[in-house]
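Shown next as structure tokens: one chain only, the form predicted on its own.
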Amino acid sequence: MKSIGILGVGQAGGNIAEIASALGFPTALINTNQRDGAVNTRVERKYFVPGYNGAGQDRSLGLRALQEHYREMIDFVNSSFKNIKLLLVAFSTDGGTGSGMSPLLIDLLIDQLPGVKVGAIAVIPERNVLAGNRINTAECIEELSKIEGLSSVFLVDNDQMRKMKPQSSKHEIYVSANHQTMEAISHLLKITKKSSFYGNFDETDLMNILETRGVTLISSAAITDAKTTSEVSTTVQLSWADSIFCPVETKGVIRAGLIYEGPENISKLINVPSIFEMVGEPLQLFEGTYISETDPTITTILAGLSFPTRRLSSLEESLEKNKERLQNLVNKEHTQKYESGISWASNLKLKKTERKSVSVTSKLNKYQK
């Protein structure tokens, strides 16, 4: 798995890099808070921005840290990753360090890593996060979407994981989403090492797909119970909606991959135009067929998708609904004060009376009869 490197930025990115490292990916992390990165014991290469102790969900602090130390960070990344073809920068969009730093860092690395493409693994928060997190995500994704030369962007949707595991804690949601993301990418790399008489999906095919600018989705569908071509197509399409990535919202796939693993008789039910009917025929399709006695599965990769406007708008809707209240809260922070209504009472407070010293002779005369 030497061809794809994972650079974690911020706490969430570091946790993704930790999982990636366990799976054999070359990894490194950058953070403004050393305590966050200390738990990522499998990641050997770490850069902690001097003079910072976290960003406190403030994107401007993450951005400032990069602006002050971008040379050191670029040198760190160059020295941390050797002989890779694609670098995926992993981060959460709703925090401070990863969200604030990653878009500009990616933009810089695109021109500073010779022969290496740069993409992203960006985590989208659940719909019920608070206003500050929603604002961070909206700003971060907007910046990310405008980067020229950007390769695949994997939008890991914690809301999708919540639907699958509604009773799970936040920590369980994060860990599960991170694992599934890296395992999906790891599975593709493992497939590129396999051989087949029926058509190989090799590393060049994979890189052609992942170097595509836009949003990318990976999903696997078990088609054990499928009896018809229509059932196979429907099952694959449902896997796109049920993946850990933001669901597909519009047609328009630029490059795609389709890998079948299983018995030969089930492979005959695969109809490519039928599978891609919902998202449109891709410009290029890279296929692999691996006949075995395992349960039949179809793994698909969709690259060049548009950013999911409806999903991202769902984060912004509550901001619009509460626009006046939120603006009032900000104004209140700078204008609120308390004025006492009993200022007249200050005169009631006891005051020490000034007493002049009197001579003994005067006091004796005072009492003389």
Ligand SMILES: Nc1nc2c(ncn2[C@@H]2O[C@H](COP(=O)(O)OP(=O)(O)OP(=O)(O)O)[C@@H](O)[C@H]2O)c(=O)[nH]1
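Residue numbers count along the first chain shown, from 1. Bear in mind the structure is a predicted one, so any value in this text is a computation, not a measurement. If you superpose the two forms and keep the largest set of C-alpha atoms that fall within 1.5 Å, you have the rigid core. What changes on going to the form predicted in complex with the named molecule:
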Second form
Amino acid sequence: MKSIGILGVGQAGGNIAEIASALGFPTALINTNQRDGAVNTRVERKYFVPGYNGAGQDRSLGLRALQEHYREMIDFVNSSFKNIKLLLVAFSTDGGTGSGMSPLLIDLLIDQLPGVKVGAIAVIPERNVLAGNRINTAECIEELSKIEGLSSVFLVDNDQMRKMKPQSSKHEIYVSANHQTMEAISHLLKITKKSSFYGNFDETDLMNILETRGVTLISSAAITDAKTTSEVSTTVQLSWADSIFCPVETKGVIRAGLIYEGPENISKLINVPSIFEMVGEPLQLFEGTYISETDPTITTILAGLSFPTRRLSSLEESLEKNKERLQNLVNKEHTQKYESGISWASNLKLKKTERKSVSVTSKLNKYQK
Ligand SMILES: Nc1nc2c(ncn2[C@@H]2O[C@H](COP(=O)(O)OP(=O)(O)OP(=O)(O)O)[C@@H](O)[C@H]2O)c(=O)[nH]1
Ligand SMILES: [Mg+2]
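Output the form predicted in complex with the named molecule next; the form predicted on its own has already been displayed.
Below: every chain and molecule of the assembly, starting with the one above.
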């Protein structure tokens, strides 16, 4: 069994857990909406918060569901995962359930899962999502970034997938993003199971990296066409901008892993200082070399990065720009009413005042000539 467990919260989280199950990870999911979670048939362990029917993009509802049922949820997570070293909680930051619930849930789990570290897989929405979603992401990331004792946070950037596949439907973007994320983590675990004469990258190395607090990125670069040391370095650096995770923005990697798989002669082109020049040398580097006749690939893990301020402010900027319009929209909700221009016409419908009946005699008299 794998030593990393995946707990999906909300719809996106459940979908990520579904793919993780297919790749052999131990998984479980939590949702406020039974119908959403029911489609993730590969995930065996499920907890649906009683009395809820989705959170409708309202983070405070997701949070309240947890506040009311946190004991059951902690018990559920404890009984769902056995013999894991790291639990990654997966969710989208812009909905209601996953975004509202996950920061506090993670914070609680950090001290409630004996011997297990807790990290996150948090989805950042595409650039074109609407104001309500952007607000949710900003609030969620802020909460997440303040959690003490949190291990790696993987920021899955749906926009990165949109760049790679501009013509895809939303559903295709989601499925590909989920696959790439889980395959990247799965690939690392597979490497730790291999042995090498030249330098092993083992599970302890991987956990050392993944337990680092901050943002973590995994990328793989095929260096088949690289002929020189500097071409190898550039190819690896480009892979940091083209992965499914938010691209690296600033220097300051704390721990890193560098794994080479491929023919021996090409491994000579790897120059660690030159590869890390762009992001600064990490405090610790864990290396692995696996000689084979496959296409040469370098997989890197960068951990302890800062939250990507530029990417996140691109989501916040449009809120800032539309501040007045958005505030007007909110005011309008409570003040708007329709005033009819034909209120005078209501009189038309008024019944005439009852006429008094006139006696037969007076009518007879009226016609008397
Ligand atoms: N990468 C990825 N993103 C997804 C997926 N499904 C939804 N999203 C993202 O998540 C957002 C919607 O959040 P959901 O996960 O559906 O929300 P939820 O946590 O279920 O919360 P509520 O539905 O509001 O109760 C979308 O705007 C997308 O950004 C998925 O399978 N993969
Ligand atoms: Mg949902």
